[in-house]
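For reference, the chain that follows is the form predicted on its own, supplied as structure tokens.
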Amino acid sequence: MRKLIVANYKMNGDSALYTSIVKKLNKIKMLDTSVVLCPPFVYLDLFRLKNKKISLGVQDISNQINHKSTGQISPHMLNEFSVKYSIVGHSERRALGENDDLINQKVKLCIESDIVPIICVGENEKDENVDLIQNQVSSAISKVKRSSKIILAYEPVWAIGTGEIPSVEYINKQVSLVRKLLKKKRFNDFLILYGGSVDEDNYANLLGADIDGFLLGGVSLRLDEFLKIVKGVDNA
């Protein structure tokens, strides 16, 4: 079964570390899963991905393509870099602003612009209403093509840093209504993920949840161990 693993760099590292990163990466193999690997904007020029399981996303982009918007990134600039994923609607960004009706707008743009959108969701306290989830999902994908290929990142804010990890029964509970629900609006290509506190003593508990892989953050810049639960996933 395919598995995905997201590498959310934020705004970490340098010129260094990422050369590093791309060279020791470039080496790996992967039978069933692949990497997106997505670094702060200025730094994708060094990421020269060789590796056909390895490629280039990025944290955000904007809702527009052409437009007087001050630091803004659009998708078009992106598709010049061989950007093919985009994080949408991250937990950070949400909390800077972000409100449904931008995350779908951007959602939508990805896909106008053949980029995947990697949508964020999650509660922000433990056990809070499941709705809260449902509409998340519900407003990101409103009015996206059924056809569209989307991935989900299942994100507790509660456990993002926190080093508290929910349970795996915890996860099913709301992965399950999430696959549910696209199901339910005839989407079929789509992954889930789950992201939130996730290291190389874990990962391996983690993967007995009904996911699809992990949108990773600090680990990422930790690279023996972000090879360590890469490996272990494909080998899983």
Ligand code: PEP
The other form holds:
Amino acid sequence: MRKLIVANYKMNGDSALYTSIVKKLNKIKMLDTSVVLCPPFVYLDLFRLKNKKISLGVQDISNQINHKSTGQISPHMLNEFSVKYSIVGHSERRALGENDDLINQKVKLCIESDIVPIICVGENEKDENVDLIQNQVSSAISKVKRSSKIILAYEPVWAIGTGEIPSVEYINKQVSLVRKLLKKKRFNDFLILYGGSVDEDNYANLLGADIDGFLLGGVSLRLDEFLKIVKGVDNA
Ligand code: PEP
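Output the form predicted in complex with phosphoenolpyruvate next; the form predicted on its own has already been displayed.
To see the whole picture, the full complex is given below, headed by that same chain.
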């Protein structure tokens, strides 16, 4: 089964680390798994990827193309660096005040710019009302053409960076809501990832959930462990 793994490096690392990550990842072989690497913007130029299974992504994108946008990075600039994906609406950005409307603008701008949005959704507390996820998904894809390619990352906020992992049944319950909603809106080119404290000890069990891959945070920086997960997923 084809799977996707997205590495979110967040605000970590330095040139030396990313140079060694790129060197190693350029050599790995995968059959059915693709990888998207999302470094901090300032290191994009170090990611000269020579492995067809690996693409470049970013952790956020501007919601506008207006040049009067101090501190923002436009899709055009990302296109120049061959960026193909952007995480949108990560919970760490939502916590800074990013709302559903802004996320929807970013999703639409990604699609107009040939960048696939990786839209993060997830409840803050365990067993929180499922309406929240449905609202997050509906509003993120509002007025987005249903022929667009999109990726949804189900990331329960309580599992991100905490070491606490939902059961496969719990993930399936939430993911099936997302899947039903996307099908009802007649999207047919989408993947659904799981993210939150995935590591070498739990990924194999989590693969039993109805997901198309993982969004990885902390473990992306531990190269040997990251590679074990990539190989394990590819061989599953
Ligand atoms: C994330 O921040 O998207 C994430 C999945 O982090 P971690 O894997 O560290 O929980």
